[in-house]
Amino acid sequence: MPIYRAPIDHVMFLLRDVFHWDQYAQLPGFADVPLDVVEAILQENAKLCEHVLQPLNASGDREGCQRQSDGSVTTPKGFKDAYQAYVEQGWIGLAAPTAYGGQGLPYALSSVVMEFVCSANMALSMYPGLTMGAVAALLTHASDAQKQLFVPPMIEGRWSGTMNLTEPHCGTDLGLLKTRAVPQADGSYRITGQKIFISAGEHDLTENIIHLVIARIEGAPEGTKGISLFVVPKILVAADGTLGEPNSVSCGSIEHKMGIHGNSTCVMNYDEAQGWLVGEANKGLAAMFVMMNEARLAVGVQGLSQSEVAYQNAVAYAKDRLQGRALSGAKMPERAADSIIVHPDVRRMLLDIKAINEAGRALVLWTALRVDVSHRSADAKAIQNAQDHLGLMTPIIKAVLTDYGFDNAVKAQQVFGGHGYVGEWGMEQFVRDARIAMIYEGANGIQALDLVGRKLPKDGGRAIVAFFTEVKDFITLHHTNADMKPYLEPIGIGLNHLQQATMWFMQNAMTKPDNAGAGAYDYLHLFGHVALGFMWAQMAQTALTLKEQQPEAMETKLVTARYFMERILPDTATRLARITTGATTMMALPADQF
């Protein structure tokens, strides 16, 4: 059976000595929460998830949700006892305001919780989580009778959310749906029309599930200018709070998918439901990507969780197999075989996958704390700096954690081998559970198109100035420390491929557009590992600061961190050579010669 532990001591080591939690002590929520208190909080989540949560993630996956003849759905056994304890436990309302009934803690420390629990069972942790993305947009956009009405039974746990975008005919050309919104004199519309894909749409743990349904309102213009969001709860709720009749809202199907099984992913009917709008009319698609960028960090903390639980369980199965002798001679003579830990080529699959997790880790924690200021501070120009940072890295987030999450879940499957391939092991749960990470919420060629496109030449290109200032004023604050070489001079290259890619993207995007296109994926691959590669610069700083205290820790650290400059960041080389080879023979076939 598969294995999880939360990586506590690495998250205490980013956020006690890289990120340095102490200097936001003067952000609210920062101060309730002395690092003490943090790995108290950390320690009690992953109770629940190591003994509560990770037991159900193979029977859940294979016994699924079940949709009744009556059109409700059924969890898996033990998801309603599992998913009770969470609420208990207050984890749903960690970092909401305390306005709302949450504890109002920081973002980053939900961040943190939010993987681990993805670790243990990404199918059920997916529940509280979208809940979570649609009380975002409702405290962004809704009025302030419906915030008092929808959100406290949400972070509390009783009520879920949902965010219901996809259409049969519309994905990600949200322009062309057809869900209509008929106003009614009472204030409230009807909304007909049919969503797919909608996670968690239907189920049996909550009394109510509160849906954030897109639709064009009558008469309203075409395209993504016509788009209006509305609230659309399962059960019709009082002014009071209380529930009334059932809405016009049913599950038509569970769609029979991958991976996930636990969680209950829908075709919702929407005949003539009573909703209302979310925000000002025709202005959905703002509130819209409030929900988007929630969900696209957390889902690429997915794909960190799915390669973390992989690797983990990669790591045991690699010292217990034994196969073979060390290529060097015998490393256990006593036995019949050496463990397969000792040969080289598991060793690449292992420090690929280790390498990848712990910078990953370190970039989400980075993000988060950004989230923290951006919504925290009263400094107006700190918080700018904060949403500058957010728009940038929330698709290279999404889109490289996903990437590598599927890729480092493989890898782990082939660790094991035969092994990796049949149920029993979990091995190949986890490679299907990743896939998904890779398309929901904006697939990932869209994400690169995101941040070409849009977030690059945003307010003339200040947030990626912002990052290329603050990774050459790293390399040039500890240039003079020779043990830092082995992981400046890699960072600095990767930094030169990058400018020159962006580079490359102003002089030849411009007039022909194809080109940015042709080179968008590669391009977000190579920020990515440069931001990636920024993150193990730092915390081989930090090693180095701390090697005398902590030998064996931080030299596991430092060679962790040159393996990544050795083995993995050099690949900016490869990214810079596809994006100047331009977009013409990649467009150069007619559609009839594929």
The other form holds:
2 protein chains.
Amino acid sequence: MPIYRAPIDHVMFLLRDVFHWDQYAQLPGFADVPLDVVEAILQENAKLCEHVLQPLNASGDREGCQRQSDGSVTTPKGFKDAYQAYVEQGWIGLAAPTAYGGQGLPYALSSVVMEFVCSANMALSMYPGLTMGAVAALLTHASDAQKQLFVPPMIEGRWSGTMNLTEPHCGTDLGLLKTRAVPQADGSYRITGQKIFISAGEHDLTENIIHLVIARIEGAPEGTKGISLFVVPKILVAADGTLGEPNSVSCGSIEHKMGIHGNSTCVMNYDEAQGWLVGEANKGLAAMFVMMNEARLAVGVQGLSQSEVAYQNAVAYAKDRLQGRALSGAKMPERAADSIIVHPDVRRMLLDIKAINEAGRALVLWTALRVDVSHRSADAKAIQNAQDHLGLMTPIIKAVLTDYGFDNAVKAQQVFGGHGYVGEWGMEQFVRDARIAMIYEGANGIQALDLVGRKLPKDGGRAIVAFFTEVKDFITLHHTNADMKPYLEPIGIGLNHLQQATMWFMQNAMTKPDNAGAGAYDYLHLFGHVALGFMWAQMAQTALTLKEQQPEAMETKLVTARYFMERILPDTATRLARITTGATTMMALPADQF
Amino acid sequence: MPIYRAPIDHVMFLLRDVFHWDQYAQLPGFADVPLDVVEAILQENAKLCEHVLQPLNASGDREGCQRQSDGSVTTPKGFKDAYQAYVEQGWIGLAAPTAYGGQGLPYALSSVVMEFVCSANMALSMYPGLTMGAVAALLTHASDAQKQLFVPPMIEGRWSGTMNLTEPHCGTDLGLLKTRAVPQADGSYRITGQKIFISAGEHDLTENIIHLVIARIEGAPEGTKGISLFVVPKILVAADGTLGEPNSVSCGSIEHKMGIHGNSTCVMNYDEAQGWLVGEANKGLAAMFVMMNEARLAVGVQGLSQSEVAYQNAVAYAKDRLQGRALSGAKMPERAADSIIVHPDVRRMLLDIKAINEAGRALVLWTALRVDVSHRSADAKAIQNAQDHLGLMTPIIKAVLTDYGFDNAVKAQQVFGGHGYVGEWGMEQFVRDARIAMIYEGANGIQALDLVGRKLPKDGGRAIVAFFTEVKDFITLHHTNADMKPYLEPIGIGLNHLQQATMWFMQNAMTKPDNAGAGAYDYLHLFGHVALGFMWAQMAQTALTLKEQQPEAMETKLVTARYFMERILPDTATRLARITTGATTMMALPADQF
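For the form predicted together with another copy of the chain instead of the form predicted on its own, what are the coordinates?
Everything in the complex follows now, all chains and molecules, and the chain you saw is the first one.
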């Protein structure tokens, strides 16, 4: 059976020592949770993850969700009780406003909880996860009355939320959507259409499900300019919050997927279902993007979470499995063979994962703290900087951490040899579950286009310039420290490659947009390398200052940082080489020559 | 439903134009199959693949194999008839000696058939595939009487074969095996032990199954020096070939795997089963390696095969799916959107796959022709060269083509967005099936160690020097051809990186073997890049000479060759950088710090 232990020590190192949690105390919510309280909260969450959620991960995968003949969907055995424990402990509303029943604590804390919960049971974590995304969209765009009506029961976990965008013929290109909304005399709308790939679209965990649905109001413009957002409850809700008749929305079928079997992925049919406009008419896509940006960060965390749990299991196996002898001579001569962790090639796989996980977690927390600044600061300049950072980092965190999440799950599986391919060890589930995160909330190629096409040029490149400056300032600040040389020099080279690539786009993509499209994916990963490397440079700097107090743990950080610099970061050169070849060869073939 | 079309044109280009099939006519078996006959045979095989095997691929995956309470195993619906069609057309014995009922045709032809069959239905192809491997081992090591008894019914397909190496506690390190063989008065042995992960270990396709089993004869030395090979029929066979009593060998359970559900992967229990020694006592591992080397080439072909079928389906989807507009302006203004093949990032994924597949197929055929030379030539020098080539290329073909086979199946799946994650499009099955090929027949990390630890230093580096010379001679021969510059320059750089890496091992791995282990995997892929690039250089040279006759097809080859040179080959620089960092950082952490 797979294991999982929440990596609290690694999180505390980041919050306390690298990102200086105490410096945020002036932001609302932070003063309530000094570091000792943070640690206590995480320990509480870890208990739930390790003892309640994780033991249901494999069984939930095997059993899957079942659609009954009446259209209802049954979740796997144990999910109901586990969900109840989750909501009773208040995890859904951890960072939600107190005015709606939330606890108002930092989003950064909530993002750590997301990682733990998702490592323990990704399929189960998606039910409350979707609710949190829907709450975020309602809080930003809904009317006060809508917020009062829908948000508190969602934060309580009595109702859950969904996000309905995709239709059979459109996913990326939502301008093609066909779902129609017809205005009614009472101010509501009748929604008709079919939505597919709806995570948690129907299930038995909550008494109601609040669907957020995009549709086109009769007569609205074609394309993305005619899309509106609606709230469509599964069970209609009276003004006082009591439940009434079922709405005419139903689950037509559930998808048979590669993974996340414990989460019900539904085809949802809206047949003149009653819905209410959220925000302005024809501004639905913008509203949905609020939800999607939160969701994209959360999906990046899913990538990290699967990589982490797969890593932990691979380490345990590599220490336990005896096979062969170390190249440098037997390390366990008293046993029939050495444990396979003595082999460099096994360490290569483990360190590849470890180096990405710890930097990925840092990137998530660094960014999550800016989410808090953007929502809670009183300083307009700080808010703008934080928003710039978020815009830039969202596609990177989403795509880079999910690409690595999957690759790392595959590497961890490889450590097990044939045992990784069979179900009983649980490794192949991590691979199957991790795979979806590269696809949903905007496939990773779309994230790359978002980065290059929107985020780079936005506000005259203000966000990217700020990032370059931040990295350069760090290098300048520490360059006289000789111990920092193994970490700063590689970052300087990587940053230079990133700047060259950025310059190349400025010079070559305006006149020929295909040059941007052809290089976008490599650029995203080149950026990801530099961002992750910058995290390692910061962690190394912190580790050097703490080495006397915690020699073993900090030496491990420094070794892992060097591993990243020596073995992972150098890939920036290849990425740059690819980007600068441009689009000519890529676009040369007519379609029939593929 | 997924599609598949056997890529006969690509194969004929390689056999006819690049590798000059006609020049092999003096080798036994080749004169029987001039190119027009080869093409006719491939067309016959394509019919079987496209109309019989491929339609059972998805249903076989869904249904899987079932172990009955009596220990028998039922294959999925339709497999029996498909297998019958396969054997009746004589595909098992295509390249086997005529003395045992085979057709004696070239192995190279057989390797093409393997690719097609495996693209169509990997799980099903493994039943005859294992038989062919077992036949190869028997032909090399068994006594004449054993060959006469077992081989003809196996080539007929009435009996199948298996390979029993792995035990619960040992896979890579077979010296640890516990299965025991006790000699009997009649010259046979009683075999007792448990073997796991036995592909096609029990099934309902044939009337008998011939298990090749490694075990330790009572009193034999510990470790790999005390391993012997035995033939253990499921049903005992009289001297005249008639079937007798069941042997005491049984399938204890079948594995629940990530993929290849249509193939039964068995736990096999030997309980004083009657077996006969094959070859010399205590020389079993060497005998098994004959089977494993053939099997490793075949597994490389499996990687290629899954990449090819996944590619074909991704291309079809990319042409069909309408979503968004080309960055350079609408390409299908009469429709609601352009097909996604207009997008550079979709082309990136498709061309990444196409460039690997065509070069991978060339690498397989180039090597398969050397298999034929090694078995059929009368020229001792030619045989030695061919064997050198095989030793060097086997780990590369196995590991590089299976790593890419999986990565490419994942890329092809990504082209489908969410539709790639659900079962109905079949893409997720290609990913799950392709995954095993990176693991079995020696995990890919083991292939890397085989390359660096055994194949490089063997015979004073004769094989690697011959490869360097072959590539350099090609560059020298064509360097005055200005049209070849875009293909020769990158190969020259890649070769230089490979030579530097080789030199680095010579200087740094003797005194510290961990330096070899730490760089082995990158070296294997660096070598793979140069080998695949050399294939593209040869194909480009051929395409330039044929461009007037076949302008469109040859221009496509040239574009794809440039894509490889511009976007894939440059990775050699990163690989070299990693290798030369050595093992220090990788080996620095104590096990408890992972």
